[in-house]
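Just the one chain here, the form predicted on its own, laid out as structure tokens.
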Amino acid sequence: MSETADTIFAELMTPAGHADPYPIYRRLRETAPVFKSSIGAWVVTGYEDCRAVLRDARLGKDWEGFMAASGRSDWRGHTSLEYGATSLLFANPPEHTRLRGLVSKAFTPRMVEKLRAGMRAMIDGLLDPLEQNGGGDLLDALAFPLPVTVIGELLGIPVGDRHEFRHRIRVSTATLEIGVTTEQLAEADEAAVWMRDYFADLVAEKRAHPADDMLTAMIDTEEAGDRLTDEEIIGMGLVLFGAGFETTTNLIGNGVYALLDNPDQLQILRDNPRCLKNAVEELLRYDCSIQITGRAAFEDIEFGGQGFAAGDSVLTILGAANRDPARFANPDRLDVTRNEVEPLSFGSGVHFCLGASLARAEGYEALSALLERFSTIELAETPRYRDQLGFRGLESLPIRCRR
């Protein structure tokens, strides 16, 4: 019996899914580029209709589609959840264009160039503790103190209050997989509840006591007599705080296992150093660390040869868009040498991430760090990925390695 779209999609839902999605998606593409899946939302994974469905102001974003198709219409009630419906993340114009423009002026490119400056330092006194111990756990050393420090400055998080937001933030991001569970709903309700009196208390101390960081500026921000209200900056505040280090993070853990896995690839950044900006997109591409984003129709649209209703559900495959073999050429090999990469890993149109530019420069950093402080770097073991789909990353990622 032949396989359908919707039997192979299944297969995402699995654990060998979750551990290694790209023959899957690959088997999608060539079934069925664009379908609509038993769970009542269409599928897009090619890149040119994922870029278009991203760039297509017929759709946009819809928190309650996105929760019925994920089984959980009974997300009122669930702090966790109830933050997706004000989120910037899931706002439409011209309340996102609000939103965000309020935030930008916040998110400059000095305050970004400001930590970029310290940045090199911060990074080299992380690599101490590999260097002494003739390796470790990359993720703990350096992929998560490294974004979570860059973004708690750029907030102005105090530096002994970091560390507590690492589990909350992950447990709070399997609210946005397909079929998050009971149990780990009320684990990411718990959470929330900590990080919006957190956010809180926080922001009321910004008020009494300015400081020169991006939540003083936001609440000092105003465009044409508007500002943003508490509520608004503290769910700015937790949107920007978990994207600003969970993605960054799985970006190096997932980079850096990328070359170690390919290493006559590393082999090249070692001899020709100049490649590595370009190896950042090229690891954007090859294994992000969000691979599926949502979008709901306005109106009715034909779409890939298909009709989208309004209202319908359409989930853009961002992990399958970045190995569409009609946009890269041999797309499952990672090639740090290819140009014009251009991945979608940062999404696309009104919705593109507003810290890509921090992420890659942070990813840059410290990849040429690593280069550059050891001669060798390589697997103590082989990693295993988080059991999650949406969001991926690393459990851990040990290694050995000698300056």
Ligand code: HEM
The other form holds:
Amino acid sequence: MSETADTIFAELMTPAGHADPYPIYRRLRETAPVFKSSIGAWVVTGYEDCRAVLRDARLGKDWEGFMAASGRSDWRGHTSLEYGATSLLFANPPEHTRLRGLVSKAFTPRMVEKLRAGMRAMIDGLLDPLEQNGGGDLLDALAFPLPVTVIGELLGIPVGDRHEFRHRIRVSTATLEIGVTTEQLAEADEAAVWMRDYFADLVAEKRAHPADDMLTAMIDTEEAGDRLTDEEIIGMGLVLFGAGFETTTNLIGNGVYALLDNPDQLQILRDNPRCLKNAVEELLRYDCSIQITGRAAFEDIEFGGQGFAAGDSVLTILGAANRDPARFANPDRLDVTRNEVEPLSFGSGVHFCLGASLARAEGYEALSALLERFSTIELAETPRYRDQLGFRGLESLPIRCRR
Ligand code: HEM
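Given the form predicted on its own, corresponding form predicted in complex with this ligand:
Then the entire complex follows, led off by the chain already shown.
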């Protein structure tokens, strides 16, 4: 069979494609940077094209269309999918503007700076067992507990309950993959029912006993007449908590792996700690934890020499955009000194990641503490990526380290 954009696209859905999608993205971009796939969605792989799609008000979110393109027109009745229809992540203006306005105050750079001091002390504590044991799984030791604690504190999730979410949020990410299977959906539904009930109880508890946290603040906003319903607070809690740690765990995991796999770059950071801020941007670009997002056309649009019809779904492959040679010289090379990286890893436009400054701060503080504490860090074994495309992360990251 001769190679077409569609046959290349199909390779992305295989275990080999999940393990290393980047060479496939390159072939896809070279063959057809904008094309309509046989799953019915347009696929866009260039940096400027993806950015333009994400910023164009003639395109927006369409949960129904995304579900149809994923072969899940039966989404109603599945708890894990029903949330998509009402979530901030899939809302359009003016509803999106209203929901986002209610939570965005908590994520200002000033707020993040306030959290930063506590982060460093927390990381130092998390690194102690790694030091005592001469290594361990970096995901378990640092990349998971750091972000889950930060967002858990912010929202007001009791400490003892946070670990309950790790597996459940992870299985829920399958619902945002192209072509979730029936088995994955059953698992995600079970997790979603548990998490919804958990947040419903927690919201009731915060109503009875207000605390200094975001869930209480959301309840107060509602009581000030701004009509944030219980369902909306529960949905927002789930989105913030889910988006708040799974992605950041993978920023730290994928990022440290990339550095251990490129020891020359690790050495540059050791010699020039001032490069660290820039390095976080480069690590976000090089192997980002969210590889794909999407929009739908609200009207007929001329785009990239093609025509999107009203209602068409458009997949923006952020992981491919971040490796576009038209935007980045030597895109497949990790270069922590690269200037003006500006990756698309946090999206663009009105849905630009609400937690971007928080995630950047966590990535920075984690890397900085690791490099300061350990003079040697090396892979104990080659890690494996989880068998997923949209959410990219490692199964585990076993390292050896010495002070
Ligand atoms: C490295 C870590 C992270 C990555 C790569 C990431 C990536 C993204 C991307 C790509 C989007 C846009 C999706 C779209 O346009 O369709 C997004 C949106 C969002 N992110 Fe993040 N994120 C990260 C961390 C966080 C954190 C720490 C939080 C919260 C504490 C968070 C909360 C959100 C929320 C609430 C949205 C929806 C915003 C909206 O629809 O207006 N994210 N994120």
